[in-house]
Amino acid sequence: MRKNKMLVAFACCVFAFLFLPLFIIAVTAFGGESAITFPIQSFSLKWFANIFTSGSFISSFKTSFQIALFATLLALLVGIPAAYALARYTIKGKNMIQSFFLSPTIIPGIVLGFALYRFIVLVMRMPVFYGLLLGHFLAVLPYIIRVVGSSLSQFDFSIEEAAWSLGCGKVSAFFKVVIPNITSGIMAAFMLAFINSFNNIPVSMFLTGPGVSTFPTNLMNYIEYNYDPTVSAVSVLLMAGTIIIMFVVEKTLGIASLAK
């Protein structure tokens, strides 16, 4: 009984450590003072209005959304067939190929960003937007392969072979049999890759250029010269957006299905 009480107390401390900073940030977003203070002295919504009147915030948000969406979709187009091949067939050097695909998750972000800068900007001399897209694609591809590969590891490939024996072509069986059975894994991979791309800072710091800035880097630049609660308001909106997305996923797919 004593051990259970101690475990409950420890769990409460952990949750307090995780959620108390979020609560403080949420409260400071509604303060009327010109600097971030807690507790707040007055109530105001002007910092939320400041977000939507700032052209740099809006343009950088659009850029981050486009980069994250396109990079994730490209990663899905490449990552799903790659994960399928690694799970379905015995390939020579399979472990080495898996390590190669997952290497961006092992390398520190700042090192990956500098390496991509050297290759994309200095060697290939790509336009800023397409360089960002390529960098984010390479950064999120391992997440797609890992999550989709986990779903495929639990898939019974005898079902696909049965479809072959009934006259279904390999490509047709892949889209009609395999894909529908790993939809939850694909959705989980999409969400994980999109969030990682949208919030990515190391790669974006090295690949942004004149006229093109991502939302996280723009937010960091704003914090460097300003200390008003606009940053807290942005955080509240991002938290609210995440909650809404998770609510929609729960009502459509179910959170439990994403863990399969």
Given for the second form:
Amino acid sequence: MRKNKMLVAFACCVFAFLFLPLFIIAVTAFGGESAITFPIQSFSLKWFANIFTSGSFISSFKTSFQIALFATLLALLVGIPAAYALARYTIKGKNMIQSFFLSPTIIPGIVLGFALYRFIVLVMRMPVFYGLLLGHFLAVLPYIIRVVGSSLSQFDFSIEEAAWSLGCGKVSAFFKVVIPNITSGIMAAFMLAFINSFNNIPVSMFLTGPGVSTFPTNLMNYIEYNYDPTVSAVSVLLMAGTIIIMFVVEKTLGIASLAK
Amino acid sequence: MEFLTLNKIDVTYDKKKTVLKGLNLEVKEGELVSLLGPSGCGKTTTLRVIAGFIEPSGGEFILDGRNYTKVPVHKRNFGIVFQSYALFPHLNVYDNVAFGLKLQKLKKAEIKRKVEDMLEICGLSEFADRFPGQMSGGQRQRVALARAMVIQPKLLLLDEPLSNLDAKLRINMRVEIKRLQKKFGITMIFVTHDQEECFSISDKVAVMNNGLIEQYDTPENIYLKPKTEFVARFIGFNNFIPLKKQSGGIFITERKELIQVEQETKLEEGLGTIRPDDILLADETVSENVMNATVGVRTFLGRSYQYEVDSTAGKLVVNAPIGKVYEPGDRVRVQLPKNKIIIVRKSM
Ligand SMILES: Nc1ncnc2c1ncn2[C@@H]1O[C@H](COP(=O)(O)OP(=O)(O)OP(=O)(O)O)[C@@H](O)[C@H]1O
Ligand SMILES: [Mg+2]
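Mind sharing the form predicted in complex with the partner chain? What's above is the form predicted on its own.
Whole complex next, starting from this chain.
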């Protein structure tokens, strides 16, 4: 049984390692001092108020949320059929295409951001919001294709053939029997892509412009010039939001469905 | 006029690998025809051509007087039972079976009646609310059958539908399939590589080899009168003696021994084949089709001994009753009864 105790102790250490920083951040958010200190000397909620009065946080949050949502939805729209085609048919150079889709997850974000900057901002001269949207779309598309693709690789395509044989056209069979059986993969891809886009700095850094900034870039700019606990307060709100979303997902879908 | 005709069907995968080469098949209405053959001979491919999943590069497929070669799968109205069952995992048994009917835009009440009847027939009424993941292999198999049959298909195609079941269930299910086939008078094409299964339920058997049908006949004829070496080997003949016809009923071996054969044949030259069970170890009194031989390896089979003997006509496998035991090296006389010898065409 000694081994077991060791294991428990080890698990506790890992948890502590993971949660201690979060705990410290959460505590500092409630400090009354004008710089982040731990432990806090006085209690205050003014930094939370600061988030809502400063305005730039709210507007950049909105921007980021919109970008993440639209970019992810767009990527799903393109990525699901692409993943389907890759999984369903034997296409020449399939492996090459697959590693091509993997590449943006390997090359440094900065490189991708800079390449997109050259193309989207300098060559195409797109409006900032659409440029950001396009950039994020390209950044998250590989995740969608990978995750949905791995879900489809588990799918028995004779199920689809069975639907055809029962009188279902190809398009309708895709929606009636393929999509319902990869929903967990689609959900997982959605979450992954959304979070990735929402947190993305390297791509956004190059593509944001006057008047439009994303939440993480805004946060970064803020930290550069201010050392007050507003960022801690922001983190607390984000954590709370995530916990609530996870709770709702758990209650409605079951967390297992995301892991599947 | 045949109900189903495959006329010189060619299928080539990846532009170079020819799998079916001018395959012909004719099936009468209401018949259960099996495609039997070793792995990779093209059974599934043939079935998929009929189903419409593969468009043949040559030839045509006629059903009930209509050319179906280019009709898309979803307009064919054939029932298909897949080896993996391919049930819809996200739908319960009732909705799985109702799937095809809903697409036919029937009234709700009619769908309900048909589905419930079919579930009843297949013994699945109590499982209507279950999902495929919660059922055993045999039950899933029946759902797959029910789903394919409920649309009253013109043709029912089954690709090794029993290969995932255990031995006892296989026998039950094949009786079940035969019963349903008779009840609805559905024309069925059944793919298998299990001889016994195929002989027991088929009206006709097509033995396939290398993308061609070697013999298409009733199970009895396939079993008793194979036409080619391949078919004979496939159903358990393993003695083959090269023979040439000399005159009616008399054949000559390579060593110029005369062998009498009862069976009529047009072949001038071929292989004489006989089952190990049919060869007799003879005493001195018989003289017809008798050869001298030396006993080689002996194997105990339970009901009999199997000997490999070296005869003047070549190596033979003989099953002899366990009454008398021969040792390797013993000299024996083997008799090939003339009514048990079959002349088959040599296969490549
Ligand atoms: N999609 C494909 N692409 C290329 N070759 C294929 C394809 N499907 C089958 N083949 C080849 O065609 C040949 C016939 O295959 P088929 O599946 O029809 O055999 P089968 O008789 O059903 O065999 P089994 O009893 O193993 O199911 C095989 O040599 C196989 O390798
Ligand atoms: Mg097969």
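Small disclaimer: the values here were computed from a predicted structure and weren't measured. Positions refer to the first chain, counted from 1. By rigid core we mean the largest C-alpha set that fits within 1.5 Å across both forms.
Remark: with the core as the superposition reference, the CA shift of F23 between the two forms stays below 2 Å. Structural comparison between the two forms after rigid-core fitting shows the C-alpha of C13 displaced 2.3 Å.
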